[in-house]
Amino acid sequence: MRPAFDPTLYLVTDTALSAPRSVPDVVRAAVAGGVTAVQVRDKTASRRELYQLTLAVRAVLDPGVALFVNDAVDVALLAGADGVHVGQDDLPPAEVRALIGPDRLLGLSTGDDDELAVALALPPGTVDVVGIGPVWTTPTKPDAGTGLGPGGVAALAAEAAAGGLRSVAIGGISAERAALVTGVDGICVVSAVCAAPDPAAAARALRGAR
């Protein structure tokens, strides 16, 4: 059975933006403020460093807060994470599902109708949640493409829901903009929490805006 997963406020970690604080310290505060799911992401870390980071993050999570690892299927399995999130240039989702088995969650990034159509064409149960974005162009991930805007995200989210997939929006979301994002099951943030002076307060503001 797959773990429970509440996508309401989904945090993707950023080691550089969290500094000088540790990622686990930021995550602990963010969860106290209302973050409901966490994805460990650090493209500069070695596999060993990512594994150690994932274990450290897992240790500070409250029960019921799902833990994903970005891209690294081996790390997710070894660290006992609840799931894996892959992008369009990572391993294909069907192959990732075969590796992680039926009892872990799988997320997939989608940025347009064609990418979402591929996700929807996969066998039911392959993907659990799609990340839709960027909503707005963001310096956190400059290669993510042009912003879809809230309307574009809502349209893709409706297609995902019709196909049985949950969705989170990502890209340039702040507490001031969060209410503009509709139709999705949750919002996904990086800098809005990781770069905040008070991650708990930032998370509370994001939850309050929804």
Contents of the next structure:
Protein chains: 2
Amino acid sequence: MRPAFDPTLYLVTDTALSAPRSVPDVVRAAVAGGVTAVQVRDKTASRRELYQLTLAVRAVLDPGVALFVNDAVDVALLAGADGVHVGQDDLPPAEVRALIGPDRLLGLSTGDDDELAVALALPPGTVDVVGIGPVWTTPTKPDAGTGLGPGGVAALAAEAAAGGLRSVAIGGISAERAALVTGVDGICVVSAVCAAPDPAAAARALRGAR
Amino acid sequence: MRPAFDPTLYLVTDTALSAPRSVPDVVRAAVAGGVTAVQVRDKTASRRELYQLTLAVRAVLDPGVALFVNDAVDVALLAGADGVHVGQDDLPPAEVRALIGPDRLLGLSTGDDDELAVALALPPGTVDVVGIGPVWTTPTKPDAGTGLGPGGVAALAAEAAAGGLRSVAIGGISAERAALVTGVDGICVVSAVCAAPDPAAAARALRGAR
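The form predicted alone done, now the form predicted in complex with another copy of the chain:
To see the whole picture, the full complex is given below, headed by that same chain.
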């Protein structure tokens, strides 16, 4: 059985943007402010560092807040995370599902209709949630392409929902823009929380806009 | 039960040094020349690329030639590799053993007495083989420190053997220098084979020197 997962406000961590605060400190504050799910992402960390970071984040999370690990299936398994999130360059979803078994969540980044179609063609239960984006171009992921815009995101989210997948939007979402994003089950943020002077207040503002 | 593993001449792949040839082509030639074990290493590849590379290398290997994957435990499991090799920055050996179970090989890089002592203090059966090095400073891993020299390697190899671990030496080993390396169960090479105009001939020369 899959762990509980509320995608309403999904935080993706960024170690550099969180500094000089630690990632666990930012996560703790963000959850207090209303973050409902957390993905540990650090593309520059060694596997060992990522494992230690994931354990440290897990230690500050309530059981009701789902913890995902970006890319590193081995780290997710070892750290007892609730799920894994993979991009198009990471291990393919069917292979990840084979490794993680039926009791963990799997998220997949999709940036266009073709990538979503591949996700929808997988056996039911392979992927649980698709990340759709970028909504707007974003400085934290400059290689992610031009923005889909809220209309493009809503169209992909409707396709995902029709195929039984939940969806979260990602890319350039701020408290000001959050209300513009519709059709998805939740929004993902990175810099809007990790770079905020007060991550708890930033999370509250984002929740207030949904 | 662990797979068969002959460490006599252990090739660690390097995608850039192999170019314009493919890594599987270099591996195939090197095995024909006498390589007895292969580790797929590519620190710049995405997880998906590393998975595909590992499958491609596996497809050209005889069952008697053990296949290791560097660092990526998830890739090793998915690709059905015989083992995993981890460095000091990768997932800790006890955790890797928990993930791979008893039927795969685990190698660990050790560069000094302290790192070897940690490996020897692990429960028996955690680590199978330690990589000892660098023997000499090497351009393919400039961060690996100054060379231990053949004497330093032999001393560490004796400690490893006394503790029940097999050992391979790595770092700057060429056909000319291979006979200077003693006390270990095998030698690892990267550039001596991957950068050679004729990888099969290079492997034969290295075997001839052991």
